[in-house]
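Only one chain is given next, in structure tokens, and it is the form predicted alone.
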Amino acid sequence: MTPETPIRLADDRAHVWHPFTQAQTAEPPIPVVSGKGALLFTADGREILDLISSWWVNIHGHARPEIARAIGEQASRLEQVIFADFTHAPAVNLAKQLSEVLPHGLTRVFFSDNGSTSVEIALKIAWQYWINCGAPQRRRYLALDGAYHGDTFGAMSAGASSGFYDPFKPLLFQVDTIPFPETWLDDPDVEAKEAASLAALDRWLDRHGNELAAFIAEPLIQGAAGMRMCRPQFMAAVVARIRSASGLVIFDEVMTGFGRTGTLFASEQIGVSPDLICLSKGLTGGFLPLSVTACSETIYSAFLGTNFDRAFAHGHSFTANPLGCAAALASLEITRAPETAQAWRRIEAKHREGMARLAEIPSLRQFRITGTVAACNIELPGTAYGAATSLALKKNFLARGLLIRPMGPVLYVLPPYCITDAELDRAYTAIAEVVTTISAV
């Protein structure tokens, strides 16, 4: 979009259907028409800090000129070819690239284009895996309450406990769960609460061990279910005794991978690697739609022989996009800059000082930090999602300059690595300003 080419809101209600918005009631779409940094520009000439990373995918903030030129100069080269039967330099070397960085023995990458379609793979994976290895038996699929993992219907159905689907209930297969275990900052019942957590499984896995395929969670942060957040060490715990039972174990990054929790993967502070990961969101920097699914050797091996039905047969259209990977190469290199980390660190402390400074607020409790995210609990009437407050947080946040979009009762900020500590002051600042007020009406 050009500035020749305004933007006509008729068209827009005319003709575009928006993602999670009921069309009826909603205020108008904001027309943006660039980005810089953490900063979008407005068609009406404002400037709104981007505090979510436009939905946690632009991780080094918005028309980053390393990744641009990267996609230009992909795609005068080459901007798509069939990946079955071919192959290109973009997705060799950013699979390679991607197995320098991931968690131990994660050394084959599948390529698709979201992180529900990532997850939807994973799940297929682990499936058809133990059919190849003459194990059909193990059909069973578990994770853990209130999981969101994507919009597709395998990702539904390992996210049905989260609430968003009951319109497809009937559509959704079988995933048990156990519970999550939600702690925030000095909780004095996490303890009981992962020791009721692996009880729960422990006797899951009496009961149906044999029978497990696999186990897919968040590691340290669930994302959609509103921020919540456990601690390592209990998802170590959990991981080991699914590995007890011989069970895959799916690891579900697509949120929390490239530094969201303040290392490269969230798998690294657990400290074990899963048998297979999910990326998406901040692989391309936020540029282009790409996603991987990496697994282990042992089970890409589990799929070789000289009949067709051992193979995966899936695919995308694009799948390993030359664009997208052109990207993700340009994105993982800055990713992998000693000062990426160094922001990880800085925005973590930030967080810290600004969430101590809500904690002044009575309506906002249960505090929590992960890296570079943070988040905590509005306690006020009509914050359900689409309720009255809900709907004038948003907007409070917009007259002041802040994309914030709260999740019902939780608000989180989520920004990109390129924030300055100055627009993270202004932003808590603001925060506690419109809490404040809204709080006293």
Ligand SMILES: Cc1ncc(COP(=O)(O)O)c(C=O)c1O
Second form
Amino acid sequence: MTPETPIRLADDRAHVWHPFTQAQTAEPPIPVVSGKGALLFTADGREILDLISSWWVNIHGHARPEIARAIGEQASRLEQVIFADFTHAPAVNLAKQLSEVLPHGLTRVFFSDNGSTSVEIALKIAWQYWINCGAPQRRRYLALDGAYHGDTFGAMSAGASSGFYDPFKPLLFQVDTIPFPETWLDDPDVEAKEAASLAALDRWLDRHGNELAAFIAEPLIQGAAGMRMCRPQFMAAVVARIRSASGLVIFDEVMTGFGRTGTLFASEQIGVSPDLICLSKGLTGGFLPLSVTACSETIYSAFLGTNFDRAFAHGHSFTANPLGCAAALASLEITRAPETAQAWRRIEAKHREGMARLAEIPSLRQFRITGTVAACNIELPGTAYGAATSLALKKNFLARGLLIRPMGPVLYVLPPYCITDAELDRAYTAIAEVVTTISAV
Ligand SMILES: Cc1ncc(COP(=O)(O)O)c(C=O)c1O
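Okay, that was the form predicted alone. Show me the form predicted together with this ligand next.
Zooming out: every chain and molecule, the one shown earlier first.
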């Protein structure tokens, strides 16, 4: 291996703009030199257990050799080629293999390179689909309250209620929302919350059903909203109503896809196939930026014709990048191995154990688990983004070698599937100690 280039924090401070960061008050970033499995290794020799799969992407852990090898082999053959008028084996094989595992009927794949663009594309396809079908009056989108779909303008519009985009609000287009029935374990109010949400949906559909272009949702778990979870039967009831109004259903499985919720896709637990699905993050095992928006043949055929006006005039320089596709093929092979599904069940069982231990801490409430994601709320002052308790939690977790980033008052664990039981035990013990100490201050 070539020697590691030293990381100079002064150069980082002078030249780099980090995402979602208030640089004036933030601690200096942690220089990371390598990773293996669930661990990251820092320049100053520390080991950090990555309990959030590095923003939910590294589903198989870091530096997985099979994926690294696939990228290397592809790089020495073909690294990139224009994807209009040209094609290549990694993209074709990936599209075919995805269509074999995706929810029924999603057989047509459009590539892009991050979760936000996959959402942008789904929203644009839905919009133009209705124009191509001769129903241009279908121009309303509906979403769930609190949803997060990414940081480009369409995705921000669909996620406007997440509260991240205040400066941009005047630039966003209208997306209506219905309440999200946030649910936790043994929640006595779940049925009432779901009924209220469905009643709001019924009222909205009575007024606007024949103008609905598409409904978009993160199925089962709203990630950035704070790992807010709902029951599959609620999502199924929503989809049934949207379909009775002939609206399209977009499932944003950018975070939930590839096993996160304990099944390959959250759609499986809901028992429905959406008309469009958005995937990214775990698609390449977190190695390279790639995303897909897959849709049904019915949608695809609406774009066919002898006239270019009917075509979908959208593309990115790196559409279907061969390296990303090769990484995705290697990652998919690991994801489809029986041991991976066993890991989802093992992690869920460990979450149940760990969350039961945390339930003894009075400041922790609203425990929830779906597949490999576990979360709860910490009820202490100062847990807003950037506030004192929130910063203290992050700092204390890091001091104990844990990468956990509370989202406001929400503590969550979303590990790579290769994490061991011993690593999870260690993590839950340390979380309990940190929260107990901070609660006592
Ligand atoms: C559900 C969901 N959709 C879309 C996105 C945006 O993905 P990206 O950050 O790759 O643009 C995210 C990112 O966290 C997400 O969680």
